[in-house]
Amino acid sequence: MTGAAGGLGQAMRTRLQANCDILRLSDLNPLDPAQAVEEVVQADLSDMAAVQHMVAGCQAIVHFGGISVEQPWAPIVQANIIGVYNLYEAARVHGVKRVVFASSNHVMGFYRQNEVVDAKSPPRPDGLYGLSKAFGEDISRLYFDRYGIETACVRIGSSYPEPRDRRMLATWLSFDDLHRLITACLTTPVLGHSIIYGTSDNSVSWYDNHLAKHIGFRPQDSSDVFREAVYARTDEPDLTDPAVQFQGGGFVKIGPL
């Protein structure tokens, strides 16, 4: 698992020893000591040679690492397309034929917040970040196509402990349900290159998840227990703001690019 340090990282860190026999974690920032389960290997995505080491005797990766949020693009280009490309590459060199590839809902963030998008909807990021998972999402398709190496683009909606705020209330991804999505991408018998929307069950969604029944994800948990809580805390949403128009939410207004 790449990005362990992150905050998906360090709540997946866990509950991901009990899917293998050995669970190597990779971050460019320092890791706590492993466990007995684990390896630890400190490694900056946009050094080929560091990757390479990494990755050498994995049979899967769960690719948190780069970069996840808005940023100027010199960063960016290292972590999530440099950094993407030489993940890649080094599972064709080593063998590795599945990776979990932690997409984001910012692919499609300049679609409307009363808009249901697939995976056949055409991609439209909703800043240099997205821009960057798509073009993640686009390797992963040469490398399955040319090289056999399936992957799931996982397009994470929003996943803390809890809804932040309204938008998140169709984002939200519980960590335990984000462990059983990367749990069936693992498992299922046929992943092909999929793509997936990553998000509990929650009563209001913008994402359409039909075509990934063959991952076999069945979310448990759903934002709606904490709809309540979330809508006495928060302003009544200003319909002419951007980020409430689109599913992006502020990212959509972040700038300059």
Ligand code: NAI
The other form holds:
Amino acid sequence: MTGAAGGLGQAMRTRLQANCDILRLSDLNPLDPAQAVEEVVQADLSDMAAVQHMVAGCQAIVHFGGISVEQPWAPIVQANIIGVYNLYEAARVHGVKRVVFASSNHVMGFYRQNEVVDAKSPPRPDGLYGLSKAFGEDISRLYFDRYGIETACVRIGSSYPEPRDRRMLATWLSFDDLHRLITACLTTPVLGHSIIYGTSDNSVSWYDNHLAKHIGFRPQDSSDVFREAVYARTDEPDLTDPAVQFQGGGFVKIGPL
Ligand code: NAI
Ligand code: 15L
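Got the form predicted on its own; any chance of the form predicted in complex with this ligand too?
Okay, now the whole complex, with that chain kicking things off.
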């Protein structure tokens, strides 16, 4: 698992131990020492030699590492463009068969909040970060078509302990559902190259996963239990605000573009 020092990496660290004999954890930043059944390999994704060392001997990769929000182009290129290329090259060289790629809802951020998208909807990234995730999805497609490396591109919504605002009532993914989703991606007999939206079973949703039924993901949590509290602590939305009109929320209007 790359990105092991990050928010989702920390949330999945103990959960993913149940999925493997040895869980190798990696990040640019230092990690807590390896526990039983763990290995720790510090690596910068933009360093090919370090990534080759990190990947050697792995059966599967859960790729959380990289820039996770809108930022200037230079760091995005290093981590999310060069980094994901290095990862797939290392996967090819070392015979890794399956990757779970943490893509993002921001690949589709310029769809409106009254539209429903599925795996065949054309990407409409909402910034450089979303664009870099679209590149990650495309390179994973290339490495499947050429080399047969299976990838689940998981367009994660908003994965936090609780939804933080009204938008996240549609995009929220609980940590337990994220673990269920990763498990489904790692264990389904035939994954191929697949795109799946990563959200819990929220009543309001902009995502249709009917093209990902072969993965067998059944979310068991829902943002609905937080709805009343979120409405009570947040203001009425300004319907003229692009952050309220588009699925990407505030991401559609931040950054250097
Ligand atoms: P995070 O920012 O907390 O963690 C990302 C980790 O990647 C950090 O620990 C960071 O040190 C590491 N990293 C950054 N650049 C690196 C490099 N060059 N080499 C090696 N490691 C590097 O992000 P979070 O929230 O844990 O998200 C994990 C993944 O899931 C990210 O790829 C993010 O884009 C994606 N995602 C997360 C969502 C969420 O709601 N948390 C929503 C959609 C996508
Ligand atoms: C993401 O892709 C980000 O990594 C995360 O920090 C959240 O902002 C999330 O999307 C979201 O859209 O809420």
